[in-house]
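Just one chain follows, in the form predicted on its own, and it is written as structure tokens.
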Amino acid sequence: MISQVVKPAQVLVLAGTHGNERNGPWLLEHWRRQPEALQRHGLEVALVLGNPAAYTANQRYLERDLNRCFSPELLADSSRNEADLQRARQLLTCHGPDAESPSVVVLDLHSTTSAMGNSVVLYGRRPADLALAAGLQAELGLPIYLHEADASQTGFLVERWPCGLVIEVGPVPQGVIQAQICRQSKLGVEAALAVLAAAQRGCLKLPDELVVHCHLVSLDLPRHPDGSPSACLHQALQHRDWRPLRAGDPVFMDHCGKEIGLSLPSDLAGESVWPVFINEAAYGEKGIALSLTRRQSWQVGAEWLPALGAIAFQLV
């Protein structure tokens, strides 16, 4: 349970949650040297490198994915002391909503080898998160992936702060810094701060609707009985994130060039689904070749803006 913050709070801008994603950490250093772009909205911003040890090693993580270390049960398990889990506890102690200098909003910067463009990832349907995402979509037109109802993927960092989202940009290889990726990440952070500042002043106007891609299921590559891949991603699907698919469309190709079409359950018969994180390099270990979503247009809830305003009012 996150206690209510009464002390003036900060926005936590965090990058390098995965140590081989280099573009966000590059931006942190840029902002430390030239902080004017983040200061013009009058909000206090804490710039934090998420996983310094993994960053030094240029590895995604050391022992456990830091962005899966934030479930309350795992954080409270005193018998678990992996380096990445210890870092999760340290981040909450130093920068969480109950810290000496608390943060109530977190913007977690990530990059991906998938062609996600400049996008937003949400975990769950907290009204303040949805309001912040709606403001970003109105400002920059960013697509939104709502990751929920996936029991195999839990413990995400942003869930432990009262408000937060991931700014996800790609494609870029792991360990590589690209100017366009940095620029898109920078635009996302600056727009988010503008939305928060407008909410704090009471002048934020949200759009009438929010377009969301809601998680349905993740697909693994077809595999042989010994677990090795029996097919790879179909060439027609590579770099086609956010493009609709229908049952029967080719998604995989075996060693002989035989196409394997998309199979959908009966309740999705006749529908289009929208793939995201196609062929993300880091997800191979998780058994994910791509995730499928349902595209929906939601009416902006009456409670969204007040929820974000209540959080923004706490910001310095």
Contents of the next structure:
Number of protein chains: 2
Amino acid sequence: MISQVVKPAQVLVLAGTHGNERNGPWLLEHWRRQPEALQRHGLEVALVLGNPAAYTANQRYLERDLNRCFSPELLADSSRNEADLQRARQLLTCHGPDAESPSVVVLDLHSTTSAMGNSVVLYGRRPADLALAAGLQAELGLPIYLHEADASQTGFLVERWPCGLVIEVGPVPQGVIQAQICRQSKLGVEAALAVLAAAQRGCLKLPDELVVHCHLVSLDLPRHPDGSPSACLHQALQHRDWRPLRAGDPVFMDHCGKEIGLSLPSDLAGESVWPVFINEAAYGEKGIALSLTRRQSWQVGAEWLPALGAIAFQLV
Amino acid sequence: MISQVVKPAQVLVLAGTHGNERNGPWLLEHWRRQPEALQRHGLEVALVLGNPAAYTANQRYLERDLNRCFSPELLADSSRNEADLQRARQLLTCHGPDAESPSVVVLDLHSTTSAMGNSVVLYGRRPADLALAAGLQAELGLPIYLHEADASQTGFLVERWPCGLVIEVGPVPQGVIQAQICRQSKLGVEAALAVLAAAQRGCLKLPDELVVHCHLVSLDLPRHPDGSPSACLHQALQHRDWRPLRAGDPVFMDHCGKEIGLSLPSDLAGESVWPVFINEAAYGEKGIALSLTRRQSWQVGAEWLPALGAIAFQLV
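Alright, leaving the form predicted on its own aside, put up the form predicted together with a further copy of the same chain.
Up next: the whole complex, starting with the chain shown before.
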């Protein structure tokens, strides 16, 4: 009888998945020189620069956004060989759940020009991700953006690991390191490791509720027939991520100074919506001026903690 | 006897000299649709996108920083043909002081990731520039950075026109349009036109004093032997442009969290210095983490107003 050997797994901490988000890579260097805070919980952590070529070029990506390269179809399409897609395959080969030294949890560090503060982005409703996010929210109070059901954006990195989330911090310009942004990212990662270690030891306690901001829709700038923007974000909305909006609230302003109010579909009329990623520099090319979410309080599911525990149990 | 005909000249308003500074170009579009505020003073204004190719690419420049291309040597060097240098020559051919439709004053709109607020940058001490800046400071209270005697940075655009200055507004990330940044730039340009129109009519009154921040030195980040930064800007200095510093004040923080204090040459020990362009994203590649200035109050020179008047008299 052959017993299956489960390889001891690592926690993958990725930074610089977008090459012009420089605060995460700065933190990697900090932890390499001062590893105590990472080692405190006894977990083995792999510190990896997400897209070294884009980092060297100080660009978000070279040919294709690395954090949109992880759809199974793209990864398997042997006719596609953009540099960033090759890097996606390499990350999975070296640090994926089936790698020689596997990682089963990934923490992907991002920064944004939007005033997201210190926040968490989840992709879908996997119980282990929700448990990790709930633990983080209990520890630090971080707001959570649940990005789901958005056909226009797919192929996110964390989806290819059994458990993972994005720690998203801002506002900070692209290409700039700010000590406060680094510190917030550091708090997020160290708290996530504490949650994972508690889950591994079987002593993690989750709160009763999780507050999530569920993706509804993304809004593009109004545009001229030639595709150029005919309006910019309204000043009243700048740096107001996570603050509720209602139909009619000013969102854009055209070249003549005319305000354009928020228009909501009839099923949302009268409700509040919560904006995220307001005026993120990199989303212009994606046609996203901001995204709208619905804020909800969820009962923490009975299956969340066991799901995270099963994964944490595989960690070194 | 042949009398020399002086061609009626324009004021050149340039935006997007750096292609990823998007607020100025937004304003150009605003003024094209709502020209009243520009036309109010009866001056003829040429609205020009500085570096259209870099703007399309949403990059600061293509091959060479356009705002470092305007040294006479570079412009005359026929062996050099970088796209941005060709654009520099084209701007002079089409809008320079000797063009078919000449401009004799240039207002060059820039934005920065540093918290410079709404400010003016001068290059050298030309009396007409100083008069225009003094008028602007009297009107709006803008702080002035006098960038001079810096061998490491030369070839600025405004130096090739008889009179000109940079209106520099921040903080704003590269690639992002923020309504407040646009409005501040707009205020600056419209006030400059009001000053020029008053000079043209001979009714400009200058204040007695001009407060200027004169360039002393630029500081690079501390670096490892391999050239990579060994420290980042200290958090206490972020967004503190124009606030005085003294020797010993924290300026950098290394990977281990150790503070590095400001070290000043002996002739400045005991003095205050005023920092500008703190943590500007585009200056990383230039090895500039911030620049230090000395704040001075100058008596307005008797020759300033006539110098500006002589130029303004050539305006349409």
